[in-house]
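Shown next as structure tokens: one chain only, the form predicted on its own.
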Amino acid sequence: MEIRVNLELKAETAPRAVRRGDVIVAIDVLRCSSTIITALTNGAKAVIPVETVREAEKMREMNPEYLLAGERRGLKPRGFDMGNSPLEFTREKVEGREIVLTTTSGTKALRRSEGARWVLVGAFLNARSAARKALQLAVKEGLDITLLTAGKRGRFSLEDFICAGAIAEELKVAGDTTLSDGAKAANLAYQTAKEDLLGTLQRGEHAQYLVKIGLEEDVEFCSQLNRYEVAPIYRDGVVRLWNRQL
């Protein structure tokens, strides 16, 4: 059976994919989706995506015990326990805790791709590992598979498209896959860029602008290609990692 491989390019477009049907892969390299595989990687039980801040602010009055992380404009807001820099959830802060993030377009990725069956999340950092799980589920249900890039406030994100390329590309070594014309477009952007992937998002405006804050580590940190084996999924509200979700 052949996999068609969708993209669709901001958060606002997620509903297109839940329309289809497809496995979606919810991309924001810089930062959310790379926290999240940190967090969970580092022994987080679960984090818990939210689309504003004082929604994040009512779960925590709810749950005491809950971690509040998250950024507006990749700072922390007052009061959160932590940012949004994937080098903050070390071991010794985010083992054993569950976290409930919000950031400016990551979680609404997230929360705008709810009603689809299966929706995993990805990043360089765990590319090749989103893509096996997303075609295993994609074979096994007789699904098309959807890479959807969160974007910046609704607009395209040149990280988030060269990751979904890097995803593709996996894909295609993977299985029985026919990319679209937006995904094939992507899979060339990844092809040009690869050689030098930390160069080429260093000139993407949103990382200029983590530079500028002080956050270069940040995109250093997020520009790794498979450091890590882990394909978070996000169901019921929750993402967790695959072997505490089923």
Second form
Protein chains: 2
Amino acid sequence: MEIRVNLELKAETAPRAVRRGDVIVAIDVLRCSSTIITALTNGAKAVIPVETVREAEKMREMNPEYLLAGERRGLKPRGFDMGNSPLEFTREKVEGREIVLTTTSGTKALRRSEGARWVLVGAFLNARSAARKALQLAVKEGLDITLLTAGKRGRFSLEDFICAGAIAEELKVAGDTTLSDGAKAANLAYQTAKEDLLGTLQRGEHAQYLVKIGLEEDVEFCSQLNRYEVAPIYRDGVVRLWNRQL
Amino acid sequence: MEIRVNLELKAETAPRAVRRGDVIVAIDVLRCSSTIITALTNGAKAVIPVETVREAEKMREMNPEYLLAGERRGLKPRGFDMGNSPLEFTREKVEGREIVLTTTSGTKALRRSEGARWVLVGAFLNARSAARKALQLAVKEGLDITLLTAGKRGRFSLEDFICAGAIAEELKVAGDTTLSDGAKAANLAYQTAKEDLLGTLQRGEHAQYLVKIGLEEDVEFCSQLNRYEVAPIYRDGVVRLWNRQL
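Got the form predicted on its own; could you also share the form predicted in complex with a further copy of the same chain?
Every component of the complex follows; first up is the chain already shown.
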């Protein structure tokens, strides 16, 4: 059975994918998805995405053992344990911990995907694993797939689009899939971008902002393709690794 | 002065470009833009885009000398002189004539662009000329540029996105421009697509529909890069060639 690969370009249109009943892969390369993937790979028990700083603070009041992480304008909010740099989420800091995470766009993409049967977290760091897990679920349950790029404040994001193209590439290789026009376009962009992935991503608008506030290492880290073999799943408001999910 | 090149992905978001005060290049490769460009190149005096079949019919009632052209589901509406195939707009048929044109997405993109100071019609057929004219106007008047892809019923269109990338390429070469994330992504997709432009476009969803209803020649015709050196301008509800405009 052929699986269709759709593309939605911002958090706000995630409900379309939910209505289609698709397996959703939520992509926010800089940096929410990359941070979640890194935190869980380094042993965090769970990441709980919330939309506001206040919501994060209230959650910790009720659960003092939680770590608070996130960003506003790229920087750590006052009183938080960590910002939104994946490099901060070391094994020493996160192993065995639950982390409340609030970011501008990525957490919104996850929250807007609620109601979908399966929501995976994807980035360059786990492109292949996210693609394979999405395909496995889609085949097993007779569903299509939506690649959901988070965007930045409702705007097109270069790095998320190219990452959708990288995941589409894995889906093309691994299964009997048809790419929608949007997924095809992202894949074409990825074909050019992969020749110099870091250089291409560095020219993106949000990457340039991150470099300006001193976070160029984050851009480099998040540009690594298939560094981790994990497929985080978002369910009931919490992201966990697949193998700990069931 | 550096000019920013923005991208809007569907007719519905044209008003954003109008609010920014940008020079707009409206792109509907299959087939509205290509048809307008061909008709004007072959001597049509003007093309008048309207949104509904009824509007087109009323306009002819008042102006019996006008030609009626357009499509619904790709096919010529009953009683019209021509469909929306650029191949129909030969010099014999169109020279010296005014043509009322109604199509599903392209005419909508033009109508939604009303209020912009300059609206150009772009396609592969005139990519270079459209880019150069847009740049000339932007430089002269201190404006930015928006590439507006018409899409199909609010959906992403592969051929329009790649064409935006081709026009962005000309803008990069010809002037001091910064591409937005969206324009950069379209340009990356174009870099891959140009290796086999026709083959890539043929895999698009709307191209496949056109082939299915017997219009494969239109897809081939519309894939020709820089066949014509014209820059149609939409103003006061009418599209004319630049040199006849002033």
